[in-house]
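Given as structure tokens, the chain that follows is alone and in the form predicted alone.
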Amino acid sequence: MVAIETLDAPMRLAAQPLYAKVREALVGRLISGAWKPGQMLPSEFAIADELGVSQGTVRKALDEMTNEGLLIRRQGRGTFVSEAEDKSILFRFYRLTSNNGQGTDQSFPESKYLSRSLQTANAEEKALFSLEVGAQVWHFERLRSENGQPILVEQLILPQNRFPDLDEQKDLPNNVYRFYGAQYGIIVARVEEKLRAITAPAHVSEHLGLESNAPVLEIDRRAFALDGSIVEWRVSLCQSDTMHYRNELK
């Protein structure tokens, strides 16, 4: 029997399989920061003993979390909380590739930050991040390049209440998802994207070396943390002469 008192109240629904209850309890430890990115988990036996379930039930919960990219198993070493390493980000969240099939699907694009500011959230930002009146958001704009070739300009918007003290950070690192986890314990679990073709604003055309009024692909992305809240709004404007968006459905 599961030691129910060790599981959060929302996980006590009888309709849930036992391994699912265990999974949700363990995900709760990621959300709370009890288990941090890069940290090694206790053994399956120790977790099973703590929760009062079988080792097989724990293994099934850990397998599911591994398949979701939340954990990583290292042969002979143990199970660890995943970090947003460059290769994992490329595999899970990056869908741009060159038209010749080479380049960005193999390496992480470089970043150059163009601007940063702390602003009072507008109505759309307040609704998106569930902010109160007067709350502030960070705005970062950066140019991303592949092998020295500019490929996109993107704006990152982050709620200040989730990312305090960014004014002490000269620039965000290239791999921001890894930074979110290491610095703030925020693990990006999934993203939602909307795509459309638009005319490039003048400054975007200049940075990407495009002609005036050239078309670009707009990728509007919302990144969700493990607790289901939106922690990042990102709008990327990508040049489409040499790049395309690729997605594989199974």
Contents of the next structure:
There are 2 protein chains.
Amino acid sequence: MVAIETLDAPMRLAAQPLYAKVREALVGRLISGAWKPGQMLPSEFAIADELGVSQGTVRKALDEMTNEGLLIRRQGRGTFVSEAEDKSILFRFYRLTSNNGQGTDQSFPESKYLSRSLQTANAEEKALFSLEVGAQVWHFERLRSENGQPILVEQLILPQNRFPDLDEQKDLPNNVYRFYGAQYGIIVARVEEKLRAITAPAHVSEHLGLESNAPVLEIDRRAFALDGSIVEWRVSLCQSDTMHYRNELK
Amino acid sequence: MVAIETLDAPMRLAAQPLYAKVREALVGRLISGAWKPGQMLPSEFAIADELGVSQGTVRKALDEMTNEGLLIRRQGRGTFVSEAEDKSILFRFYRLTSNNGQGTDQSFPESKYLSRSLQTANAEEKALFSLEVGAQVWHFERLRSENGQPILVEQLILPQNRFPDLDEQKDLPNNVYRFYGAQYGIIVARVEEKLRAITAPAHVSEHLGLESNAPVLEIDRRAFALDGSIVEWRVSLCQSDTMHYRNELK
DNA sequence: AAGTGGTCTAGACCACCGC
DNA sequence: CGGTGGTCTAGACCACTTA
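Other form of same protein, the form predicted in complex with the DNA, not the form predicted alone:
Once more the chain from above appears, this time first in line as the rest of the complex follows.
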């Protein structure tokens, strides 16, 4: 019954429903790292007892978090913090598909790193990541391929303050979101993307084996952590000959 | 208590939960047209009594349908079949934004129809709409602009059997999904899109005021009705100079 | 004041998993 | 078998809208 103060704490202008407070408390444990990816959560009744609410209220909070992709629930097993390795999660943020793909033959591309550097953030990067003057950002460029076929060239930009010690790493792994979680406790909760068609720059069309002036799909992505801050800026240039970006709107 | 048979009817191999049967029954009323867009549904308790289940079970079904965008619930007012006019619905399937847009200045583009024709379906169209040999399809081409600025040229393809009497219409309205609902009782439940970057065909770059060979964003969309059938095939070619396609993944 | 959706509870039972 | 999530119920109370 101690933790009931935790739930009463917020006391916003517009009173939140109880399940929203429960959700905030649980998300807080993910942010703080008290619950790590892959870990099993206490049972619904255990959480309910601890927070002094009913099991149904806890369930509503857990269901919401499951819908957001933060948790995975398995009947008979338990509730787990979702990992970027889970099959269903791997493709959560990966929307590129081969044109003749059947939908089931989804594969995940490998990465070859082309460059890596630590730079002083420019104005745009400072604003994006809310950095101080003089703060630094990592730039990575990589070529991603599927079955030997080059698909896209992309640039990853990470704020140095959220990713210290990166210089000690030889390269980033292929699945970077899993790496962010495992190494830095950063869980990517959602991403915003802007898509445009542009003419491929020379070095990109070379890497992708396209004629110069070939059109490519530009995907400008900002990845948000659980606390709402931007942790990665990514610009991908994807060849459109054999690949497309799929989307479903409901 | 009569309608309990309706709910028992399915009896699938994998027994569905009760709320899923309730959902099916309610969606059936939308499909049949018994409940039309904009109409108010009976209260939770009224539906629960009629179907012989508890109010909580009905609520779970209604909540799901609300999440899918089929219904709109307003506290104190009631539950309504969603209309394509609702502000929140208007932009549900429209993801194009001006590059310098602030996100709040969302506006909806006007349409100018360029052509209209009734043709015998080709092999691809026959397969897509599950048509018989010799069946016909409507082709519409229109230019969409925002504040006088041309944004995209798109082609709409509709199966004649789902849209009879269209020849009597001078043109389709701007908001076609609202029209499908009001005129034919067809509710678009979801759409699948494939995005690619291509070089604009000559007549498209002319309409959009682009140089020849300019890259444009191709959006290939199939719209699905409540019963899962495809009711519209749409290919939009959008200029990428001032516009982009925004997407959020969770 | 009456009617609607929104929240919360308590308890029952089922389905699935792993030991 | 015991523990987990999944479903379903019945009832209470709150918040909002309309008349």
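These numbers were taken from a predicted model, which means no experiment stands behind them. Residue numbers count along the first chain shown, from 1. Rigid core: the largest C-alpha set superposing within 1.5 Å between the two forms.
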Could you state, for a rigid core superposition, the Cα shift of Gln75 between these two forms in Å? 3.5
